[in-house]
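Below sits a lone chain in structure tokens, taken as the form predicted on its own.
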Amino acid sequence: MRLGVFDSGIGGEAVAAALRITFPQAIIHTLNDRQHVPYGNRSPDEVRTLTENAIEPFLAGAYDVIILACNTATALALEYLRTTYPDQKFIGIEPMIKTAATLTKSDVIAVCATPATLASRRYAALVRRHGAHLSILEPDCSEWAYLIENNQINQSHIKAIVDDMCDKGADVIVLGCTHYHWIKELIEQLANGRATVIEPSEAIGRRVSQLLGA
């Protein structure tokens, strides 16, 4: 089994360590774009240009499954890119809308993602799917792929927007970039119980197992 695992920046790191522990027998390499991180305040065009041109060796050699560990990019370059290369597998990231709605005991989440995947259309149809019945909320995390990328994590400021989560009854946060699994501990420690804090990162392992029978 040969995976790709392309994010903007380290957020794909993470990702794919996941799916190492998950596949300890297959070949998984990451690709990067690191000279334009973060994707999250590009347009939708320059995000389907910049995804393609950067994943550009994992189409050309023969992975069974792309797996797109960027929510930006799954946001707005997931759907052309499987309609240009309707021959290669791809998985995509996107926030965790479905399980915090089956989690959440106060009906109110908060989805801490990039400000290109807020205003995508695959955002809005996910929450119209399964979070219509919810209060979200989605504070300004605009700077946090920027500051983990450069390891400057800002703490203080980071307390300030899990404490106003909570404060506004949010009891699940859902980390809506790649980015942010390097700060989960963190946010787990910040909520200190009051909210629970989810990533994808193991739902991605079953969508692999499930798109190849593995």
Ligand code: DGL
Contents of the next structure:
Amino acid sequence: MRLGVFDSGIGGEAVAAALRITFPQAIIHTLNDRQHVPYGNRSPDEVRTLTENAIEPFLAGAYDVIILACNTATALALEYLRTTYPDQKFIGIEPMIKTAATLTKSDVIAVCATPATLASRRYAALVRRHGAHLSILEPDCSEWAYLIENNQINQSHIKAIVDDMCDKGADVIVLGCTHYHWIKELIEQLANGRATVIEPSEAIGRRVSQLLGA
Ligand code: DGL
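Next block: the form predicted together with the ligand, after the form predicted on its own:
Every component of the complex follows; first up is the chain already shown.
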């Protein structure tokens, strides 16, 4: 099994690390686009073009599935890629609003994601489908991918946002950007039992199994 895992930056490595545990026999390659990261503050057209260009080696490389381990690229490029390359299997990742809806008791959840993801039609449809009855906080995380990419994470900045989400009643925090997987433990510590923090690494593994019968 050959899996190609793409993200604009180091988010893909977090997803690939989880996949390597689930599929120890698989060949798992990662690609990123360090030259253009972060994608999350770019226009939909830019994200689509950059994603298509960046995954070119995967498109040419006979991968069983290409995983867009990037919520932003999924939101803005997945549909286009599936239409343009109908013989290639793709898996995308999206903020886990459906799961959050089943977990929340307060009916207040927080989605941490890039501005481009939050502004996308795909995200709006996801909210309509699974979160219409919820109050959804969307804190400003526009700097996070850059800070994480450059190892400049500022704990007090993250703490202020986590405290604000919890003070407003969020009991589930959805990590809707794979860069944030690297600070999941920090967010959990800062939430300190006030909210459950979820991200889709395990769900991606299950999706790969379904799609490839692996
Ligand atoms: N890791 C990406 C995501 O999941 C985006 C980070 C960025 O390039 O802004 O959305």
